[in-house]
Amino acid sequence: MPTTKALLTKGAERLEAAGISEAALNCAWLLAHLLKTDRLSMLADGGALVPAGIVADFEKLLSRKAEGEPLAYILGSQPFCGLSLKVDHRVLVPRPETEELVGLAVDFILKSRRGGAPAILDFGAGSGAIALALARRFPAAAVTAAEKSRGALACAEENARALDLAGRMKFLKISSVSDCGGPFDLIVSNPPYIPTGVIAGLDKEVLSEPRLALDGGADGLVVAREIIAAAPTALKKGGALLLELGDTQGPLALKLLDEKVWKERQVIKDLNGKQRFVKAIKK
C-alpha cells in the first residue's frame, strides 16, 4: 500500500501536468476528504498507509480535478461565513469576496438600527450563501432568496433545510427585483458580472460553473443595471442596496445611481484593494 505522502506527490504531479493551479493543495483536500480526516493531521502523518480502495477513489477524484471541475463540486460543499454549504453544478461556488459583502450587509443593519427584524432580499441567491449567512446572523430577519434558476433555488432551499433556517425564509423563482415584493430594508446581490466576450477565455474551473451565474452581458453590467433600476421602488426609505461586481466595475455602476434617488453612494474596496462593492442608501 502507498503512503499518503507518496500518493500526494504523485497526484500533485498529475494535476500540475494538467495545468491545475495549487495542485498540491487540491490533492491534500481530496485525499483528506476520502480518508475522513482533517488535512493538516493527514499531512503530519505522511507515512500512513492508504488502502487500495481509497487509492482507486483518489484516482477518480484526481481525474475529475484534472478536467477542471471545481474542488467544491468534488467535495460537495464549501465553507462560507462559518456555514458549510452544499454546492454542485447548479450553483456558483461562493467566493471569499462575497463573505466581505455579507460583512458590509451586517454592518449596515447594525448601524442603521434595523437589527430588530430587518426585511432582506438576496437577489440572485445561488446556493443561498448570502441569504443564509444573514438569516443566521439575524434570527428575527425576514429573508427572501430570489433566483432566476430553478436548480439554484432548489439548492438554496436544500441548504436552508440542512441549516434549519428554511422555516423563516422565503424562496422565489423570479427574474426581477420588482417582482419580489417588499419593501425591504436591504437588497444585496452578487449578480453575474463577467462580460460575455471574456467568458470563453476563463479558467476551465470557472467555465464548469453555471453560465447564467457568470454572464453579465456585453459590458458585464446588464443585470446590475436591472437591479439598480428596480431597487428604489423595492426599498424602504433609508434602505440600502449592496452589490458585488467585477474589480473594475464599481465606479461604472456608481454612475448609474441617480443622486436624486440615492444618498451615500460609494464604491468600497475589497481586502485586496479592488473597487468591488457598491453601496447606496435610498433617500
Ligand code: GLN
Given for the second form:
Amino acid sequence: MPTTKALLTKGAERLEAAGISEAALNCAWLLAHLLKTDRLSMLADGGALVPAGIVADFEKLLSRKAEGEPLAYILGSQPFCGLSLKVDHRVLVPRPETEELVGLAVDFILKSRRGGAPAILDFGAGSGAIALALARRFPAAAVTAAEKSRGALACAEENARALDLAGRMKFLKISSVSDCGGPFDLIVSNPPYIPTGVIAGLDKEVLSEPRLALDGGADGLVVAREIIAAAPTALKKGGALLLELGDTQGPLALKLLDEKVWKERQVIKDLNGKQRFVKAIKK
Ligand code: GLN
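Show the form predicted in complex with ligand GLN, please, the one above being the form predicted alone.
Whole complex next, starting from this chain.
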C-alpha cells in the first residue's frame, strides 16, 4: 500500500504533466475527499497507508481532473458564503468574486433600513448561490431565484431544500426580469457576460461549465442590457440594482443606466482591484 505522501507526489506530477494549474492542491482536495477527511489532517499524516480501493478511485478522479473537469464538479460541492452548495454540470461554479457581490447586497439591505422584509430577486440564479446566501442572511426576506435553465433551476431548488431554505424562497423558470413579479427592494445578478467571440479561447475548465451561464452575446452585455432595461419597473423607489460584470464592462454598463431613472451609479472594484460590480439606486 502506498503512503498518502507518495500518492500525492505522483498525482501532482501527473496533473502537472497534463498542464493543470495548482496540481498539488487539486490532488490534496481529491485524496482528502476520498479519505473522508480534511486536507490538513491528511497532510499531517503523510506516512499513512492508503488502501487499494482508494488508490484506484484516486486514479479515476485524477483522470477527470487531468481532462480539465472543474474540481467542484468532481467533489460535487463548492463552498460559498459559508454554505456548501451542490454543483454539477448544470450550473456555473460559484466564484469568490460573487461572494463579494453578496457582500454588497448585504450592505445595501442593512444600510437602506427598508423595513423588516426586503424583497430580493436573484436573476440568473444558477446553483442558487446568491439567492441562498441572502435568504440565509436575512430570514425575513422574500427571495426569488429566477433562471432560464431548467437544469440550473432544479439544482438551485435542490440546494435550497438541502439548506432548509426552500420554504421561504420562490423559484421561477423565467427569462425576463419583467416576468419575475416584484416590486423588489433589490435586484442582484451575476449574468453571463463573456463576449461570444472570446468563449472558444477560454480554459478547458471554464468550457465545461454551461454555455448559457457564460455567453453574454456579441459584446458580453446582452443579458445585462435586458436586466437594466427591465429593472426600473421591477424595483421599488430607492431599490438597488447590483450586477457582476467583466472587468472592462463597468463603464459601458454605467452608460446604459439613465440618469433620469437612476442615482448613485457606480462601478465597484473587486478584491483583485478589477472593476467588477455595477451598483445603481432607483430614484
Ligand atoms: N448566480 C450564479 C452565480 O453567481 C450563476 C451565474 C451564472 O450562471 N451566470 O454563481
